[in-house]
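Next up: a single chain in structure tokens, the form predicted on its own.
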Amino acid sequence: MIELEPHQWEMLGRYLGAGIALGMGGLGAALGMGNAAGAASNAMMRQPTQQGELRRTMLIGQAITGDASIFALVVGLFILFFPAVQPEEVGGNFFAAMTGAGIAIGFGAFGSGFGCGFAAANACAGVARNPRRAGQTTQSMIIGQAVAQSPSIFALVVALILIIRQAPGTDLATMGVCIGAGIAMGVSAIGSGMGSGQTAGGAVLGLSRWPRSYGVTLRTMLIGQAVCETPAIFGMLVAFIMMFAMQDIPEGILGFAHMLAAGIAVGFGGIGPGIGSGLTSGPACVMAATYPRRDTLILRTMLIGQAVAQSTAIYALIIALAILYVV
């Protein structure tokens, strides 16, 4: 184990914590915010005369695809500023729960960023192809985009369990935990974003042709969302029972590895079935639209598919837990 000073496991908890929740966070936001205005320049070209409604539009749509970079700033400044326990007692455990805490909300954050983007790059899209349902269109946007920041949001809330029931001292088996519910929290998150953003976004796209079928777009639409969101409720899971459940965890490196292994399992195997979901439901809800009176046709196929999709990321969350209570 290194030997440092107290402040100096404080400091490098915190810078890195930080650093990771403040650079991933703000990268998905980013991107996901140039998406949308891209997307509203080659509208106002197609549509000159409703700049105004497509400025509207794309503003509304980055402010929510920004919400994300917010959790990641509050985390960051929580990690940088809130004090420790013990102070005089601050090791290697502070420090893994600082890095944690900006793991599962920097990689959370980035995932809700970059898939809120696709829903807004469509809606400016949509409003410039049927300017009269723009407020429709805006509306289901503002739908899409609320359910796919759900990762960002559970992603905030283990970065802050992570950050307040921090523990004195040095111990690999509780550095393994912090760490491994960040990236089981985190990664996972990442596949749900995008997947539910292009999800919101295949619905924003059929309903800007077809406005008449917006109670069935929009029940497919959510539906499609909650399956994408699969994976991060079984990263969270995961990160809830190392955080609360785990008793019995061996010493040392062993102890270290055993959690950081389960973390990984469960947060890089949703990472596919989160984005195939949304390659799945997004198609879906443009047909939708398109074909209201086969909404049951096109909704059985999409859950065959999202089902099928997502059972990668079951195998994963067995061998997850196979990890922390069988091995």
Given for the second form:
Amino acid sequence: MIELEPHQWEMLGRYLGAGIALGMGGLGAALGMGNAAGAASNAMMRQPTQQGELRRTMLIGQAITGDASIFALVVGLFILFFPAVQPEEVGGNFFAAMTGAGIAIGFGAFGSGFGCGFAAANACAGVARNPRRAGQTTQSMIIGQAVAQSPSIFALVVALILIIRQAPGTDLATMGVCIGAGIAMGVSAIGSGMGSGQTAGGAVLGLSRWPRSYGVTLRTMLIGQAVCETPAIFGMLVAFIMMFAMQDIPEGILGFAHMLAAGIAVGFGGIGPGIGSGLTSGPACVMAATYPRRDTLILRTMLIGQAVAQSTAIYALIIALAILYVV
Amino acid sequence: MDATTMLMMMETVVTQVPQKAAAAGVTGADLVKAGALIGAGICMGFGAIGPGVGEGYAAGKACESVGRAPQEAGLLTRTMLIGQAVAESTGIYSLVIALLMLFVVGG
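I have the form predicted on its own already, so could you send the form predicted in complex with its partner chain?
Up next: the whole complex, starting with the chain shown before.
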């Protein structure tokens, strides 16, 4: 049997973690920015005289879309260069902490980047449709994108905690905590980021058509985005429970399985409800902008629909908590 | 570091984890329970994706319809809820199977 040297564990964890962080984290932002650039080209074709305004809107939108991947870059550099606390005692736990941090920020940045692209694309189309209201369209885009970044900020926090609380030695249960927390936070943030971005996209689209319903549309958007964030908050809750509130984790492979299973349940369980909530609140924002006097009715329908769409995320949370505390 | 060293390191990680586990005294029952746990996690996690997206899509269409025809709001909300209840069924299947794996098969 070949034993891994401490520095081999260290290199393995750093390379794998940074690869996942930047690979997945860059993917979402790149897709989102491409979406924005495509929409901007399309808009310039329709309104050649507004090229300057359109280029400005596109670049602002892309800059905010790229934020999530900048978080991934920062965490990737931390993973590569953050010093090990006890370099001679580095083992599997360090490897798992770095990999878990990479999974958390990599997948967490994917959703926000991809989602913010919808808002940027719709803003470019909106500026072409209504160039005189370009300022308001850009403003609503920035607000929506800022809220859609929050899942990647949750993921950033969890990833940094994982990197900082690295433990020496090799212990399957601790490795499970790191990787499970990474999956719980990172994967559940995909849905929330995409859903929030879609909501912002709907609001920008509606406002570019009906600029007068600014207040109503923005309120609908913020409420819808808040509901879209729920799966990411569940994921963060489970990640924090795993990292800080677990008293007696079973030894060995069983502990590893507990943590990994809870992470997979709440992480992947959050994708669908997040995207679904966005599919609900996006059209609701368009409708609130179109018919501002019917906003109460639209808001009620939206909240009922989103509440039902969240139910599977709640099942996933229940299963994860059952795995952590009951079984 | 050349490719052979890298490959050897990867191989070592893959073989080392089970061997260490064996040294810690892993029994077949432990492995079965671990499988049931991870199975339950995958079952609920992936099973939740479809209903979430589908119900959200239905609700989005309902919001559009309510905006266009507010006088039919009651009917539209009812239709939306029935459709979502049907779309929910696979999520409930996943929940049932996950609970079975946690408490009956693996317990």
